[in-house]
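First, one chain by itself: the form predicted on its own, in structure tokens.
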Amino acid sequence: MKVYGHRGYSGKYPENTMLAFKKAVEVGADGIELDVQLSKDGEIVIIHDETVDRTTDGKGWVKDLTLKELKKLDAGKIKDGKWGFQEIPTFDEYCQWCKDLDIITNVELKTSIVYYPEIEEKVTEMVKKYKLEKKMLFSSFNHLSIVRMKQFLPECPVGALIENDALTYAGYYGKKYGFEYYHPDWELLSDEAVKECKDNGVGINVWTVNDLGAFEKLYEWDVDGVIGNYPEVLAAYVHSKQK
């Protein structure tokens, strides 16, 4: 079992920064969850909302800003400046960073409420420049999206996230539509989604998990990853069970 920091190590640091995706690893992930959005000038940037409002402290939608702009908000503000100034990151940015660690980047795209044209191609062309296709792992509630990033990454796993009650044909959805893995909120999986996955060889990467017992029943589900807030927590739980 996989544990991701869920936008790096969020719980403690300020999310989707170069801060908490460095903290992450410190601690022991074995992977990055992250968002990526297209800037007004076209650059991806990394910010989970379509606004800056919460995570800023700076105010509009992230289509409206230039890089320039964007730059100058401070990201750190969500954690009260506890942590000084903190950049909203580039991703290339990140990709410069994590082309050499032994990790796995779960991008996903934030393409459901704005769709951004060219956004699957941009991220590609980031990828290709830093020959990092074997530790991408894309996924989107827009589904096309993963669709489009499975044509031009094909090498590179895909999931479908999910936030409602459709995990009851989930195997079959995925393995029809060549999706390697399911994304749901946990609180949404059972004994029977987890068969029905298994038994069409759709992986399961489960978010966001922060309470110890939810991960112990995703433990004994085996599912392939989880996503959370705490990746110290959990990766220190995963390393004890398998002493």
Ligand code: G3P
Contents of the next structure:
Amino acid sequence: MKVYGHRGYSGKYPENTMLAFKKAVEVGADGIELDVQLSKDGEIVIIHDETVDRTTDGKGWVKDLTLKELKKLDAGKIKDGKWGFQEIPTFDEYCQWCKDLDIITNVELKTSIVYYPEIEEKVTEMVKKYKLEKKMLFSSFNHLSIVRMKQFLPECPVGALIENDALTYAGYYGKKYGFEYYHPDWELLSDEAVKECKDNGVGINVWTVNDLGAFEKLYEWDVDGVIGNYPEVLAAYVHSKQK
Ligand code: G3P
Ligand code: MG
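Output the form predicted together with the ligand next; the form predicted on its own has already been displayed.
Every component of the complex follows; first up is the chain already shown.
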């Protein structure tokens, strides 16, 4: 079972910053989950919301700000500046950092509210630039984005993110469309859904697991990956089970 730091080690550090990514790896995460969008001038930036208001000291839509403008904002604000000024990272900076590390990156394409034309092409270009084809897993709530990623990088696995609804036919759906993984909210998972995925050879990565109480069940279900804000706690749990 793999442990992914959700937006890095976001329980403790400012989400989707290089600091949070580095700390997740330091505490034993097998991978990082992060969210990508495009700046006004078409650069891939790592940020969760479509606006910068919640996580930085700025205001406005990511799509309306240039990279230069985004770089001036403080993404450390979300943790009350406790960790000092933190830049919004570009995906290029992230790839440069992780290219020699033994971690998997779950890149979530945030294309449901704002559709960024050619974001999939740009992400592909970056993955190829740093030869990260064996270390990437793509997901999106917008399944058109994962279909496109599969077209461009067939060797990289993809996961269909599902929100608000238990997809009891997720295994059939994944198999039919060539999605290797189902990415549900862990609270939506059931014995039936797990069995249906396993019967169809579709893996399961769940989010956002911050409750250790849930973990026993997830371990019993033998899900492939857990994505959580406290990778330190999750990694310690998994390692204790594997002893
Ligand atoms: O990819 C799992 C999870 O990150 C999906 O939801 O809103 O945290 O990006 P969200
Ligand atoms: Mg996400």
